[in-house]
Structure formats: C-alpha cells, structure tokens
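Quick heads-up: it's one chain on its own, the form predicted on its own, in structure tokens.
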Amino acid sequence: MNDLHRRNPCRLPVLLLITLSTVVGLSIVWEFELEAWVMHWLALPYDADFEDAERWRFVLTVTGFSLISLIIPTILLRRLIANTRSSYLRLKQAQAQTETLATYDSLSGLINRRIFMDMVRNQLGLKRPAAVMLIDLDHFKAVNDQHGHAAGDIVLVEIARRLEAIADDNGGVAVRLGGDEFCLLFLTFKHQSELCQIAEAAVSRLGAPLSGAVEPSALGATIGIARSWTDAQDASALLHCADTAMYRGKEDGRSTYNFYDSQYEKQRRAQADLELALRRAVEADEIVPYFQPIVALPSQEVVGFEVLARWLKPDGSTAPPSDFIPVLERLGLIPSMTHSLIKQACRAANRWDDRLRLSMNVSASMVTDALFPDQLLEQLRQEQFAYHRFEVEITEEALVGNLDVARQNLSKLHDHGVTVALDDFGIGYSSLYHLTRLSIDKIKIDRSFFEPGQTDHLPMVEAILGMARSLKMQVTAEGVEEFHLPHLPSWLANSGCNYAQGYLYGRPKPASSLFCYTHSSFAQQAG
C-alpha cells in the first residue's frame, strides 16, 4: 500500500468514490428491487405499498454511514502510511550514518581503524602483500594546550587531506587510527627505495606550514614502516612492526621515519623486561646497600661508610649502579630506592659501634625537592638513627638547577646535625662560589686528582687543602687505592687531610660481611 501510495497519490481518493458509488447502487438495486424478490423467496410477508420516501431514507442512511465507515479508516490509514513512511525513511538514514560511521572517521572522513583492520586481514589472508605506513604527528599535544581543541581538530583535517593526497598518488588507502595517529596503507607491493620516497615525501608534505590554524614549527610526523613480506603475516603484529618502528624514529629525533628492525625489537624487549624487574626490585628492596670505609687520616682507623647501591638479581648476580642507575633515574624511581637504602643501611648500622657514621649520595632532584629535608630527618627518626651520624653527599649538578631550595634544604639538613659533603669536588665549575654560600661541613676530592702518574695535580691537591682549613671544612680524599701504598695515604695526613677513602681501606661489602664493626668487636679492637 505505502508502495502504490508513492507511485500515485490520486489513487487511494479514486478507490474510495468507486467503493462508495458501489455501496450506493447495491442499495438502490436492494432497497427497489431485490428486496421484494428476496423476501418473496424466502415465504416472509412483504409490504410491497411501502413508500418510496422511506426507501430513499434508508439507501441515504446506509450510504451515510458507508461514507463514515470508510472515511475515517482511510484517514487513519493515510496517516499511518505517512508516520510508516517516514519511519523508515529515518531508519534508512539512520542505518546509512551508523554504515557511515562504522566505516569512516567522523571527524577527518579517513577510512577508521576497525575498517583498516579488516582490510589487512582479508589482505593477509589472501597471501596478498601489504605495506603499513604507521603516522605519529609531532607536538600535537601542544597545539591542543596552546590553541585549544577546536584548533587541534582543524589540524587533524588538514592533515588528513593532505594525507588523501599522498594515497591518491601512490595507490594507496588513507586511515585515521585515533587521536594524532594515523596509516597510509599499500596493498600491493612496493619496492624498499619506493616506500622511502613516499615516506620522505609524507614527513615533507606533513611538516610543511599549515592554513593558519597553529604556527608552522608546532607539527612535524614520524613514520613506521612494516611490511607483510618481510616482517609479520598478521594484521596485528604488522601494525606492531610498524609501532616499533614508529617509535624508534621518536627516539632518534623525530620528524623521520624507520623501517621495522626485529634487533631493535628485541632491544627494546629487554629494556622493557628490565624497567619492569627493576620496579619490582625497588618495591622488594632487592637494591641493597653495599658499604665502602672511609677512615681518619693520619691513624686510618674506620670511623664510617659510604652506601652503595647494589642490585642483587633474582638469578644470584649482582649489578653495579652502572647497570641500574639511569634506567631508574628515567624511571623517576631514584627517590623510592634511596629512602630504601636509607632504611636498609640505617638499620644494618644500628647494630654496629654508635660511633660509626654513614655516607650516602642524593640525587639533584631530591636535593632541590622542598619536602626532601622533612622526609628524610623523619625517616631517621622512625629508624632511630641519630642525625649527626648521617652525612648527605650532594654533587655540583643538584646545586645548578635551583640554588634557593638547594640551600634550604642545606641549611635545614645542618641545623639537625646532618653532615653536608659536596662530592667530586675540584672538577665543578663554581665550587668556590658554593662553598661560601652553603652549609657544606665537608669536600670530597675527586678520584681524578690521584690517578696513577698523575703527580703534577697534587699542587692543586694542597692548594685545596688549604682552602678548606681557611673555611673551616673537613677533607676527604677518594680513590686512594692499592698502587698509592704507602706514599699517598701520608701524604695526605701530612698535607691536612682528614679522611680516606677507597680500595686501599677496603672495597664495598654487604652488611652481612661487617660483623666485626658491632659495638663490642670495635671496642676489642680498639683496645
């Protein structure tokens, strides 16, 4: 019915006057003809003088009521074809947007993800071949903060069309994955020189200035290149070629791109496997304090230690700091490992002579955090560990970054009793600026002034020396190893010096090796 309605809208009137003129003649012929015939058949009486008025009443009567019944279903009827019509004509629309919407990017009008990788596997699945451009924009973070996100989706069209273009010429699909990410995808083969022509001209073409929308600085893009018939045969691990291989180019600077190298990926493997070992390794305190001497010049008598992280692995091994210390400074993990060690190395020395005292290195950004000075005087306070038996070494680098909560922190640390040392000293370039305007008590020497043959530093070795009795500052030499036995180490009491420290005293061990430093083995010894 909805079908014969569109096609001639007359129609359904026309229908309705033939069945009503129906109506009308088969009462006419009733009412004055049959009905006397009929009523004769069936031995009824029958009034054959009745009036031809009422006759007439009666064929108006019916036809009147005819023309209500079917008047006002056919409207009802008109109506519900209408509201059927154009419910349907919603659901169409409706099921052509979700089509739509299932299919393309509602924002860059790209081919979407899901669609990409149906395109692959069918791809794939054919054993036809596949190449996977995988496209990270530069900086778009930052284009979103400065201009806004309407200006970040005015970006992401550009971008977009310029990508359609890129496609168009080289027979290939344009795709937006999501965010800031999108594909170029081949699916047929193309030489190695090839891919890199169309990804040198995708970093060109996406890098160059835009139509107004963000400075033209603000954006470059970094490629991945993964192709099925070299690297993966799913469409899954071939989007994952591409990611490393993305990723790598945004490890080596940006605005470039890479092909997928399954070397790199087992690198990054690794590094993965071991940031994750080492976040476990900070949580169980598997990074243990290791503790080197320092002794008093000129008895060379241990008066304390310096801490030493070691990573003592699971398989039995033990790493040096080298092998664990920049991944967990890039980790941010330095402060968790350090307030580690501090509990492990107080509570190993609190068995041993109150005398002995302990040495440990803290990081720049720990140094120059306003909460550091609290923390830490909290910290030995729960392991009861007195203040003046801890001394804080600093480097120059922690000093650099911001001076005035440096020498807060300082000052506060030395208001407690904790010791201030400046490490590696003599190798800075403004030591002198920062030894008269923070509470340092101590310097340590850097190793590097007694290298072996190295006699020629020993001038600048007494010159600093003397410095430090003018400001009043204790001295410790580091690196004294083997091979200055015995000239060295007298040298140095003779010149000022007050402590020493390294592989000639001992090299770092592990609590477990110190049992002779307990109160009443120090006291038999120096008795």
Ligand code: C2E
Second form
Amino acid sequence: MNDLHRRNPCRLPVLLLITLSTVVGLSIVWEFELEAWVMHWLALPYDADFEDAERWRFVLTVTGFSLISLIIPTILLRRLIANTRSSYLRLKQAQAQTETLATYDSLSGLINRRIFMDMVRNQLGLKRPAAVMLIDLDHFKAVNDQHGHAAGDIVLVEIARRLEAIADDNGGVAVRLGGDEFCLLFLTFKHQSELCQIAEAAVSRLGAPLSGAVEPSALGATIGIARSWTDAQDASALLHCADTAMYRGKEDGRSTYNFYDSQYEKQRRAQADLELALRRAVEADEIVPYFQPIVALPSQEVVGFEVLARWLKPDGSTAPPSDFIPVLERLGLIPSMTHSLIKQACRAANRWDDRLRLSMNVSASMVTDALFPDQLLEQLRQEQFAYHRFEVEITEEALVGNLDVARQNLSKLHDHGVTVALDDFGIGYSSLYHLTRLSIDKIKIDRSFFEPGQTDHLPMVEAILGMARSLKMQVTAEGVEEFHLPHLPSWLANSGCNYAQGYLYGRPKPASSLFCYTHSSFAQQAG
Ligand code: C2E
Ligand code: CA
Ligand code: CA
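Same protein, different form: I have the form predicted on its own, so give me the form predicted together with the ligand.
Below: every chain and molecule of the assembly, starting with the one above.
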C-alpha cells in the first residue's frame, strides 16, 4: 500500500498529459490531413475551402470536449482511489492494533493473560517444563486511593519495566495478568535454588523506591511459585497453585515468596469450608446458647446464668467456642451470632422465673461500636426482657482498643439498668484505671485463681475482694469445681465474694435441660 501511495500521484498527471497530446495530435492530423482523404475515400462531398481558423477551432473544440470528458472522470476516479486508500490504511492500522491488543497488555506493553495461558498450555502440551512466579503488588490499592489512578498507572508501568529486566536477566517472560497482578514465566527447568534467587531479587527490586510521584514506602510484592514438574501439569491448575502460594505470602506478612505446598492448600480449603459452614450456622441459628448457673453466696442459690455459645453441627456433634469464635471474629460475624444468641437466650429465660438473670459475653468489636448499646436495648425491648435482668461480660482487651467509645457505651447501658461485668479479672491488664473510670458493676475473678490444688493464689483473691469492696463492686468467683478446695464456697463467702460459678454448681447446659427453672418449678424449688 505504501508503494501505491508513492506512485499514483505522479502517474496520473503524466497519463493526462499523454492523453491530451494524443487528442490534440490526432485532431490536428484529422482536420488537416485525414478528413479530406477519408471523405474522398467514402465518396462523400467535401468542401476543401475551409479556413485555417475554422480548422483550429475544430481542433480546440475536440480538445476541449476531450478534456472535459477526461478531467471529470479523472477527478472522480482520484477521489475514489484516495478514499479506498485511506480506508485500506485504516483497516490495516485497526488490524495491527487488534493484534497488539490481543497479545500485549495496553498499559504496560507486557504479554497479556490470554497469550500467557496459550504459552503455558502449548509448553505443557509438549510435555516441556514451565515455572510460574505469580506476583501481586502489596498495598497497590493505597497508591490508587491516595494518589489517583493516573499515578497508579505510572507505578504499574514502572513495575512492568522492572519485571521485564528481571525476565531478560533470567531467560523468562514478563506478563501482566491484570490489575496489579503480574507474572514471570520460565519455559525451562530451573532448580529450586535458582528460582529462590530470582524470587528474592524480584521481591527486592519491586520493593525498591519508585521514581516519580509515589512515595517510596508504599509498595512491595508478594510472590507465589508453582512448577509444572512438581505441582500441576495443566495451565489453569499451575496458575492456581502459584496463586495459592502467593496467598500464603500475603498471610505471612507480604513482601515475601513461597513455593506451592499442597498441605497448606488442604488447610486453606478446610478453613474455607469451616468459614462457609459457620456463615450458614449463624444464619440458621445453629449456634445456640448453653447456660451455666451462677449462684449467690453464701446461700448458693441460682440467681442467673452465663450464656455460653455452642455450635450444634449438622452431623450432631457440639463444638466449643474456641473452635468458632475466632473465625467468626475474623469474618465480622460476631454481632450476628450475638444477636441470635440473645434472641434464643431471652426466649428461653422468659419461660423461667423472672428473678433469674442472664449474662452475655460481648466481644471487643461490639463494645467499641457506637451503635451497640442502642441495638442491644432495642433487642431486649423487642424480646420483652427486662433490662435489669441482663448483664454484659466484657474483657479488658475490649477497652484498650477505643476507650472513649467503650466508656460511653457502658455508661449508657448502665444508665438503662443493664449491668456490666469485667470478665477474666486478674490475668491480663487488671487495670485500676478501667475499674475506676468505667461503669463496671461486677468483677469476675478468673478461674485460674481456683485451679485444682492451688491455694497460694488465695491471698491475691482476698486482695481483689478487698479492692472490689472499696470500689463498691460485686464479685463472682469463676471455675469453682467440685473436687478441690472443699471449703472454697464458704471461704469465698466469708471473704466477701458475692457470687460463684463453676462445675460445682453446674456445667453449661442447653435450655431444654433447664425445665426446673420454669416459673412454677423454680418457685417450688426455692420454697
Ligand atoms: P468465659 O467467658 O471465661 O467463660 C467461662 C468458661 O469457663 C466457659 O468455657 C465455661 O464452660 C468454663 N468453665 C465454667 N466453669 C468451669 C469450671 O469449674 N472449670 C473449668 N475448667 N472451666 C469452667 P467455654 O464455654 O468453652 O467458653 C470459653 C470462652 O469462650 C468464654 O470464656 C468466652 O470468652 C468465650 N465465649 C463463650 N461464649 C461466648 C459468646 O457468646 N460470645 C463471646 N464473645 N464469647 C464467648
Ligand atoms: Ca464470661
Ligand atoms: Ca471468664
């Protein structure tokens, strides 16, 4: 097409000139020479007395007409040719662009995901080795959020250039898979040590300060490595292995690299299954309240229950809170679980004697949520459960996160008659500041103070009881068991402890086992 573009402009005028001279030449020869001869030959009458001026007029007329009949089609033809040429050029450009787009990532100029997958597929189809280093930038979202997408694009291009250099140094191919996800592909066998060296170099080179607008501290890279000869022989599976290894690095604190490990993947899958099952469990109220009695001292009469979560699994087994609370905490599902537990616990306790109280464990994230008190009070109102029958148990960890909000929340609850107990007191912070500045009504002395056979902690218990007395707070002793310290309940009562809780008085039980606390039976029992 370029030749066409070059040749045509000069050819046309020359052609025109030749045609014109031919027309003029032929009409002169015709008018001055041939016309008389042909007329004679055809035996037609011919007047040979024309003047030269008339003959030239004929020549001019013929030339004029010829010119007109030539020029107009020529102009039209030229236009047509020009249009066709530019359409053809555009088509060619579009074709080239499409080919580039199909092969390369438009921002970074690196090979794109589709071609990368084709390359790996071909390589593995030929039973040849492939190693994939999946690279995910750390904190790239922050760059976009803080500096805008244009700055983000500059960073991605810079990262792409660095990756290209690493690929060139090590006989690999740099790929942009999409977003801030890149990849180095090696289509030869490489020893583990060699891959380690490349990955280490990549982590350090990609984490080096960036020239330009973005602050240097912002970025790093986490790498996951998968090899066809150890991990997977299928392109998608190989990429998945690299992804799993990369994810492990993200969990391990980023800016690191990991090789694929099937054991880790099994654990991750089990974790994912557990998370899914727990999401369902919370929705389906499979997490149920168990109730452990709390007795008043010295009478040892049941005055209420601590609500302790249990997961009744679909297979019939029961899981303790340590199996699921941390997972629900991570999933942000503790508020949903607590809501469901309060609903179930209040409905059960509403059938019991109305002197019995409920104590609910409330996790840190809820205590420091400004919406928590109103939501709790509203739920209790809906369940028609009197505020003064309800207690929240909080741990001191909940207070260190956001003390101001916690203080406001607790005082709001306290003002409405909901009591607040500080759980597990004596281990952890045991801060006087918390006790004196917050609306805390009760201390629960941790059960480690009453461990079997231990008596040397008792002076400490006495000290806590003395302090609580001075602060006008009530105290519950946790973990009072049947087989040790036989005189513990009376010792506690004599030392001024108000309540006790533990296996001596009862293990946590489902509501169905507590029919003895329904209005009439409890009245009989108490009587
Ligand atoms: P916690 O609040 O200190 O609850 C007391 C734990 O001690 C319960 O374990 C209870 O079964 C156990 N326990 C009670 N008496 C005795 C005893 O005499 N001896 C011994 N060795 N243990 C006793 P559980 O039910 O496994 O709960 C463990 C922890 O899980 C709770 O400790 C609490 O921190 C948390 N938890 C339980 N339910 C909930 C809940 O609904 N929400 C939140 N946020 N946490 C909960
Ligand atoms: Ca508790
Ligand atoms: Ca406790």
